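Only one chain is included here, represented as structure tokens and corresponding to the form predicted on its own.
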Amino acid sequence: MKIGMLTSGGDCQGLNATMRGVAKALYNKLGRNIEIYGILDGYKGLIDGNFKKLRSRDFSGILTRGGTILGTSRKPFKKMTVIEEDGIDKVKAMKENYKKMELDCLVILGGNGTHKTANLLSQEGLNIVTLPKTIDNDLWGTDITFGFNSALDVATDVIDRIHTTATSHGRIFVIEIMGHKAGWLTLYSGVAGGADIILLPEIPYDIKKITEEIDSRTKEGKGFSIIAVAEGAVSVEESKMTKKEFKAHRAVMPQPSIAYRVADEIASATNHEVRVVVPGHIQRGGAPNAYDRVLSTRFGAGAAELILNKQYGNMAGMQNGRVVPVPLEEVAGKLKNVPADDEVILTARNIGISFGD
């Protein structure tokens, strides 16, 4: 049996651990009757035919290693079926290289955009099995994605460290957490780090509500406030705009990101000193934590079972504590947002955390 592997989109903790899980399970079941090929730099490598044969030793010592040993790249799904200036039919090239490698299955590790292309390739007749990777935890069909828990540790640590300087100087700190369309990482790190205000893409904020909360804390003798802001947070006014209007509005926004805009708005409305912290890609870097190492290994072994049982066209998802097959057509193009009645949101509200609404 010949298996291909590729990692696509943004890197995160647990990619190597998950590939290791797939490989070790297949080697354990098939021994010498398995060949694994690593496709380099994501879908770009599949388009260009850039791959190499991997040995069992290539999967040794990578359980704790961050990033991806195969490299990755971003190839927007909306451009996959478009022939650009280079004249390359990307879908045709990927299919031809799959056949050139004589693959029985292609294992794809990635997030939302990655799964759209994976589903396309599955519909084109390729045997595909996928794995849910993203620190945003916003992939449909799985209760959790690998990478989320490790990024949560990093984001929480940032908030923890800011607390000490915020209390020492009596300042307002706005901390921007990754998450363009879903606020899982901001919500969980905000609660875990003791943020006073949490702003999510799913709950449009009113700057007046935020300043009222800060003023209330000041009157209670609390001279500092921690605001965790998802990078995709939007105001009430913005939430009423069309997609086109929103893009035009953000294009002329003078601040480099939403955290800086919120900080400027707070500074203009209050007498407080405001500082901004953007941990950025630190959140997705470094080694996976213990939870993600176990999760990744379970996902990898689960994907190997799908391959051995020829259950192609599925993602290995985690549902109710079990790794289960989830059809790609159910996953592709769907976003798992934070619901308004999520228990963590309700818990946060119950202890007095404001969501700016």
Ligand code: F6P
Second form
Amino acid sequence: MKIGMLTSGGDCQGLNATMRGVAKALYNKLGRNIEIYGILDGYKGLIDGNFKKLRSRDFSGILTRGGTILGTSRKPFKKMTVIEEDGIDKVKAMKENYKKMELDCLVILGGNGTHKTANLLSQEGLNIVTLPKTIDNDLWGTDITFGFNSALDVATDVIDRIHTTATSHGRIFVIEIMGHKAGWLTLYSGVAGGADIILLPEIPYDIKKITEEIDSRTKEGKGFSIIAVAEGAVSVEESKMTKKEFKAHRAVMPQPSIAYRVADEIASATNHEVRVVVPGHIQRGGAPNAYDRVLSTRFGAGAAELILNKQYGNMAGMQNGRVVPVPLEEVAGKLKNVPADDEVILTARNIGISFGD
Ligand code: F6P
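Rather than the form predicted on its own that you just supplied, could I have the structure of the form predicted in complex with the ligand?
Every component of the complex follows; first up is the chain already shown.
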């Protein structure tokens, strides 16, 4: 049996651990009867025919390694079927290279964009099995993605460290957590780090509610406040705009990102000193935590099972504590947002955390 592997989209903790899980389970079952090809730099490598044969030893010592040994890249799905200036028919090239490698199955690790292309390739007749990767935890069809829990540790640690300075100086801190479309990481790290205000893409904020909350904390003798804001948070006014209007509005926003804007708005409405912290890609970097190592290994072994059973066209997803096949057409193009009645949201509201609404 011959399989190919590629990692696509933003990197995160657990990519190597997951590939190791797939490989170890296949070597364990098939011994010398399995050949694995690593396709370099995501779909780009599949288009360009950039791949190499991997050996069992290539999967040793990578359980704890961050990033991806295969490299990755972002290829916008919208352009996958479009012939650009280079004149390359990308879908045709990917199919040809799959055939050239004589693959029985292609294993694809990625998030939302990656799954749209994976579904397209599956519909084009390739045998595909995918794995749910993203620190954003916003992939449909799985209760959790690998990378999320490790990024959560990092984001929580950032909030913890800022807390000490915020209390010592009596300052307001706005901490920007990754997540453009979904607020899972901000919600969980906000609660874990004891944030006072949490702003999510799913709950448009009213700046007046935020400053009222800060004022009420000041009156209670709490001179500091921690605001965890998701990269993709929007104001109530912005939530009413069309996509086009929103884009134009953000294009002329004087601040480099949402955290800076929220900070400016708070500073001009209150007498507080406000500081901004943007941990950025630190959240995606370094080794997977213990939880993600176990999760990645389970996902990897689960994907190997799908390959051995020829259950192609599926993602190995986690549902109710079990790794299960989830059809790619169900996953592709859907986003798993934080629902308004999510238990963690309700709990946060119960203990008085404000969502700025
Ligand atoms: O999807 C993962 C993610 O880290 C998002 O949280 C973030 O908005 C985005 O990727 C950043 O992308 P890039 O690494 O391309 O700047």
